[in-house]
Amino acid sequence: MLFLVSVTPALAEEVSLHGFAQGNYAGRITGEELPGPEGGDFLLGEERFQIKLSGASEGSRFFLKSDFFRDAVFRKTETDLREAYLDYGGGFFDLRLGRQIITWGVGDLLFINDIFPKDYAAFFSGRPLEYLKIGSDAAKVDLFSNVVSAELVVIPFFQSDTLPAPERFFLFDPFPGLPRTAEEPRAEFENTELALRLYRSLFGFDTAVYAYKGFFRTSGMRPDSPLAPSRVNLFFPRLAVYGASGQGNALGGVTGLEAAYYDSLDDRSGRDPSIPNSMAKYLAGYQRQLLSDLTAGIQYYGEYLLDHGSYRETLPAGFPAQDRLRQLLTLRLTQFFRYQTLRLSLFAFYSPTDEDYYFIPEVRYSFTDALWGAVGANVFGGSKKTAPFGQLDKNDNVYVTTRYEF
């Protein structure tokens, strides 16, 4: 892929460079630190190059972005790839080859057909949003007709979200101290996954049916011994995924409805605790300007877990266990001044089954055209330190980005 992309560009008419030089700092604001050289008061201490190359010519073109950043936390220098594709089409196909950020699904923040992989530490620790995504190495087919369109996407290589490491973060753990080994599926072709949507404009509304074949990308535990463990193997489930979504203008803004049915492939009775159970999920959401240059959306969000009854009967004794039905309800306000060149946003999650919450305040202001600013706070909290945002309660941070593009 990469040979590919370095030669094109002596084929193509047009090409472009893009990019930008950007410094990023979070800072601990609960006075609490972890041990070791990585868990002191600063979650983000970041400068960070990006370029974006591009080109076209006779119906094929290809991008390029990628990035270098040194880490002061991590007191390390690296490269992050984030695309890297080729694209081909014209009249009722396009195909793309590499690297690329597929996104899926009407929810905003929630993630229900939406099963490509996420970098929640950068989320957290206050990364721009654009980080929350991570590339798919994957073929993806698009098929257009009049009657219904198609995207068929092809992973074969297995890419697991990023989590908050315990280096940097308080997090719950339900055997700290065990060392882990990690099992990823195997780059072989009865992993490779395989997913599906089926769109088309419905009565107004945006809708699209979905399927998927693959893996569930956060790991579940399994200890080498229920009663004394010395060890946890981390290892990815099969999972299956059949939702759809709709989206369109109604009740005098934006209305969205998501479903998905998540089968447990490797647990469909629910009785291995190491494995997530089968469940469906769904959201609604909808969003509106209340007033001129003000925005605000609201969603609600639930997990119905199956299998409860299994899955509480083989819970071991001692550990936390998942609510049937868990509920969260988001909310986002976004206002503008100064012709739109300072943007104050908020943005809520509010779990009343969890009883824990997550609140992104931040303030942006474009200073130019090319040089921008924000600083904002990831505030957590809740009474179950179990809970997905209450693990999180010590890890209170404030942001600051600066990024001058060109």
Second form
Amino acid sequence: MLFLVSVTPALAEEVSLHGFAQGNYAGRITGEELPGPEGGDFLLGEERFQIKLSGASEGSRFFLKSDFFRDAVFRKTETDLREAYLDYGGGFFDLRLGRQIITWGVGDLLFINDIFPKDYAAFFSGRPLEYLKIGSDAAKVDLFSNVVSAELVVIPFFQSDTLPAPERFFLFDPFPGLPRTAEEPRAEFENTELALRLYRSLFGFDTAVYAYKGFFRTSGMRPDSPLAPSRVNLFFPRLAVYGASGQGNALGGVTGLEAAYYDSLDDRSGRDPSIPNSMAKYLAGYQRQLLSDLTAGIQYYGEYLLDHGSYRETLPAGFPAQDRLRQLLTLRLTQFFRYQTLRLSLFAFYSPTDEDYYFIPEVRYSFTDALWGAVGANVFGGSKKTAPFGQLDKNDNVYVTTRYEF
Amino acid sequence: MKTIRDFRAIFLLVLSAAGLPDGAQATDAADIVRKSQAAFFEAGKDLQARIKMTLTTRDGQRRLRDLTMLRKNGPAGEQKYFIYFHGPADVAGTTFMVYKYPNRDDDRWLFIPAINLVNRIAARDSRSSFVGSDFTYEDVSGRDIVADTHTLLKEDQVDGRKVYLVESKPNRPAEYARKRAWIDQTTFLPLKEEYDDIQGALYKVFTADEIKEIQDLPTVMKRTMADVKTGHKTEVVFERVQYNVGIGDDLFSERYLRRPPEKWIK
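Next block: the form predicted together with the partner chain, after the form predicted on its own:
First the chain shown before, then all remaining chains and molecules of the complex.
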């Protein structure tokens, strides 16, 4: 960070400053209130100010994006350094050093080869989409050629996903009330994560293959004693991912396919119930313009758990079991009105195997070029209170966002 | 290419000489439209322009779109477009790329900087508004010539300039049912266009408000599309137009979508 600041003035020929001021509020509409000081009806109540500072000179560039916010639910004022990086490059390679957001794959809100950190708590509580992604402190090298291009990401500092926490969300908890200690992979050479993407255009399709070696970003849970647990240890098992994707025009719309094999390195036999088994994940998506300013997108997603037999054998009694095949369907509808100043949208997840769903309807209006507002809802439900979306049933919320950009 | 066209001319001559239904006039009209598209959408080997769009509602509320457009012509009518948005603030830094093919769906990509995402966009939206303006994607990059049947109605004058008045009717249902274009006989630029809807009522009017020669190529520097029904209009001003600047093919790639080249987008 200091390095960034000190090198900046010398580099920059032209500096630009942008940002926004934003109000973002979300309230539970189920009438349920969590106990504790942070509980109550509100999931989110914050004012946020963001600055984006960038500058460029021959062959290099810096970018800084930082948020300052006041969170009324947690009663704290904080800074969140969203991104801060330096770019070098030109010719056959580019280099990006620092905190950066990386997005891979062709899924729409479904991530298979995008193994970079995400903030699901932000997403479920009605923050704008960009807050679903968390920056990685990484070095990224891009190599370009006519045959194939490569993107190699080296991440020395592990960053976990942010999941809904029991202080703010009603959740299924297999170990209710027990204290937890989290053990993140330390910044050591052998824990350095590596992610590689090779890509090129093939028959008009954007195709890519991916490889990753690192860790699951969602922790495993291991109680100190299986029979009378007094403490739960959260840890991040090792993971390798190998996958591919393709996206292009077909059938009068845009068609995408993506798949990956998740190799659970610390539990290849599938006999450790606290570590996810190896899995095959895949999706097929199709989006098309139905009418002027009306677009629809559908996706089918599957997650096939390997060694399901061993998993069922070793899963302690009373724990909810994951299906051998988890399936999800998604639908996205987007309609613009009034010269694209008014946008109605719906994103829906439905899982026939978990029997749960998650709907996000939203209305967004641009009052002027600088000011927009959105009202939307996060609606969860399902027949199983242990399923991914079903467990969030009591957290249905309505959110309001207004943003002034400059 | 020339031989084929010559051959067709002879073929048509033979047809009309034989007293068969005369297709010659329609072909002339299509030829005028072809020349007009070449002058309007394909001038030069490539183009770099800073473009300011002003969208005005009936009550006078204004919105601005500030962008840089890079365009490069390819073989056989193919084109590549690269658009960088300077403003408004909520889309600043967004890039948009199109590979345009004659007679098949375009490839379109959009880069959203906030989540560093490159995404394909469904392309069959020739009727859709370009960034909320009165211009459709087709109005920005051209419509397939064979999608319409063209007829030369008459020769006319607009502001003292000799023009062809060409009528184009879509062969398949489209946004408009009929379009009339007043095309300059010298420059082949459209000076005015009127669009009728399916009920036969006029709903959209295009005007070329200012034409300048840039590097000897007549260029529409200011144009307006007005929606007669809603009272909404979009005025587009081209600033700093340059032809044949030597844009490399590699610019139209994922690399530069994600990291727009400073040199080109200013």
